[in-house]
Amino acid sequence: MKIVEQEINDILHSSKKYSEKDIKNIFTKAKKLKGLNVEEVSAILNIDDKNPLLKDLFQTAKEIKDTIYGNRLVLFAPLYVSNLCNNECLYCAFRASNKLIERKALSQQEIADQALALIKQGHKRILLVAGESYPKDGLQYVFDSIKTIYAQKDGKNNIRRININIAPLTEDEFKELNKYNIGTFQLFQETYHEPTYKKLHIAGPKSKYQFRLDAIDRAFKAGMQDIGIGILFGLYDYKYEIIAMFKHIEYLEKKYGIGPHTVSVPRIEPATGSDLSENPPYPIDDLTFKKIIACLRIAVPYTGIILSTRESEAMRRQALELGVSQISAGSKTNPGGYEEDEEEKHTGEQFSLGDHRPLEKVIEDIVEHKHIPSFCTGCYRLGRVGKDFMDLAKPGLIKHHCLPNAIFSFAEYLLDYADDILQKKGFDLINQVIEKEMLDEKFQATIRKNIDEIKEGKRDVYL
């Protein structure tokens, strides 16, 4: 894969010529769930923040939305084990030469006590992250500690699936993580513009630019099925990046028959001991990063989009409208930042968060939107992935099993770790979907006789 510059400048400057009617044609192309190519998508971009044609993105966007994911919303939890890294990225906390964090790699044992809390507080997804740098073991020691993540347990429920997210790996690498029973993995570029990547990423591994790029192809090659991909908005022009990606979803579409699984949009936030972080070269402001969001659900309908606690509750609840279809939910970005005291809670952090409340407290107001809360993994360990998930997916098929299988992991959290109000107020909301999305008669009474099943005592159900 290459990133030519010049060819992603002169795809937005014609754009810029797309009159009011071809917009709203793109949009009604967009509604048939094909996706754009190339120019439409920047097309949609070049739209102006005080365009009318803006409003007819946004409900664009929630329609396309409303018609693949409903109103159910993947939840999961960040879990750093490490902060050592040998690179020198200056927008980040984690940068080798910042001696105002605190260094740690968690054991074992703190890596099974941090999986425990979250399960305890009714987390089923996990996505494992540590700085680019391992200790003594290398990377034996993430694979051990996806292992240690598996095995522990709080009653009946357990982590049901791992993602990744870790420094890009050769293919023999790829291939021997692929053992591990993972679920996607997760690798941003930063930024696709390469001299401003350079700028950045100033010393250590990360410095080369290239091999990043080209990780997403090694790990097709070695077999991995899931794949997510995502920019750090603020670095350069959004414009240029949502392109460059767009460009790289394509090629890799072509080469090997599938896009991402996710894309995730980080805006840059405050980082201890970063200067840059605290003034971002392109700052984005609430209203483009809604129509960044809403750009790229029109462009790549069937993936998912992920929104972290890198955002404010205010903005999180405005992007479910948009299309983000997952968010991570009581997030700590530091090692062992789940089972520490208050005052030490934000030592060692990555970056600042934006939202602090508790997984109970986010679960509320998810409800309160008449949203599902969905802690699902059935489609992982069904083999309803890669290809296959989307083969599913594009003819809208795929909605028969994830709202259902939704229902039942909300169902069980409601069960196992909701307070009575919530509890009722989370059933009633259950009642109130499997009536209004599931006409068919036969396939309400499955679903009724599942949920019946998990409050005798059944647990991980899924279709």
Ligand code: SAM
Contents of the next structure:
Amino acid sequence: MKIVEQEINDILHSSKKYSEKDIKNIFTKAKKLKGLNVEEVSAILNIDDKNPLLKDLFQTAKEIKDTIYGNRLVLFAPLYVSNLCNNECLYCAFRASNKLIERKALSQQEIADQALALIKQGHKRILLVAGESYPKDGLQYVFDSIKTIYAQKDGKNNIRRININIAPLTEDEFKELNKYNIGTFQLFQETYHEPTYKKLHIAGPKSKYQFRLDAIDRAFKAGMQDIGIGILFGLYDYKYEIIAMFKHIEYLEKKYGIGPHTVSVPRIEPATGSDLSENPPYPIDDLTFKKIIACLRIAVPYTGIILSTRESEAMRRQALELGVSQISAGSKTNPGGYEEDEEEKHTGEQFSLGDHRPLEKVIEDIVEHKHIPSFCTGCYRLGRVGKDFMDLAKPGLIKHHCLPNAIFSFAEYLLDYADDILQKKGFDLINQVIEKEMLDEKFQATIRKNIDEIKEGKRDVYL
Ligand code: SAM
Ligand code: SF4
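Starting from the form predicted alone shown above, please give the structure in the form predicted together with S-adenosylmethionine (SAM).
Full assembly next; the chain just shown is listed first.
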């Protein structure tokens, strides 16, 4: 894969000839859920803040989100196993030369404790995160951590899907990792603009731009199916980044027949010991951030969009309307963060969080907004991954397939971890959604039968 700077700039420039009518035609095309081509993406990215078409953009994104994903929001928690790192990413607190944070690589026992703490909050999906330096045994540390997390149980509950966000691997390493039953492998390019990348990643293995860019190819060649990509917004011009990422997606789809399973949209947050993170070179204001999410929702409708706890409560709510389909909740970004005393909490974290609410509060809020919080991992365990998932997702069937499973996983959460008030509100919402979204009586009956079985104690129910 090659990103050619001039080519990206030419695309961004040529879009200036799009008229208002042309843009409206793009929205009409987008609503057919087939995605857009790169010139069309460029045209909608160039809608400026004062242009009334921005409202249409948001409305189109919302319609597409509602059609494909319905009122369902997938929840997960990051588990930072280690903040040791050999790299020098100038925006990150974990970078090797930063003396201002406490370093820690959790032992397998500590990882087990962390996983159990998350299961006891009600989590089922974990994102395992680490810096690029493993305490001993190299990558085996990560493999052991995966096994440890999957082995933890609270009654009938456990972690059912572990996604991974670690440094890029070689093809052989990816093959090895693929044996450990992981969900999505996430890797953010940070910036697709090579000169900026080189300025900001000044030492360590991550300084090699092309090795990182080619990582998704290596993962697919190694047989991995679900890959997540992302940009760290604030490092370079967001329009350039999105066009380049779109070219990357087009390339992957053409070459492997699979696009990314998810796109993450982290915005740079203040990190201890990083001046750059306090004053990012290309800061993204809230309106622009919403525009980015809306453009992505329209451009790649079948790809999940992930928002982390980096964002504030208010922004997360708005983003949900525009197309975000997964959020982290109750997060800690320091190794061991889920069990510490209050006053110890902020040592060794990666960046400041914008949303500090515990999982339960996030869920109350999601229910208030008439969305079903989902801990579902059904597709992945039924082998609906990679191309199979895309085939299911592209015609807009996620809503029909995933909504029942989201309901089951939420019902399990309500019965095992929610207080009486939330339990009542949650089951009321489930009933409303069944009535409104599942019009077929037979199907309704199947859903209700499964919910009854969950109420009688059955767990891990999915279609
Ligand atoms: N070390 C691996 C890597 O760099 O790919 C994976 C873990 S790293 C902690 C995960 C992500 O954190 C990075 O890809 C980067 O986008 C993000 N990150 C780093 N510093 C950040 C900051 N100050 N604010 C927000 N996100 C940040
Ligand atoms: Fe290390 Fe990843 Fe942070 Fe870079 S972003 S310093 S590689 S943990």
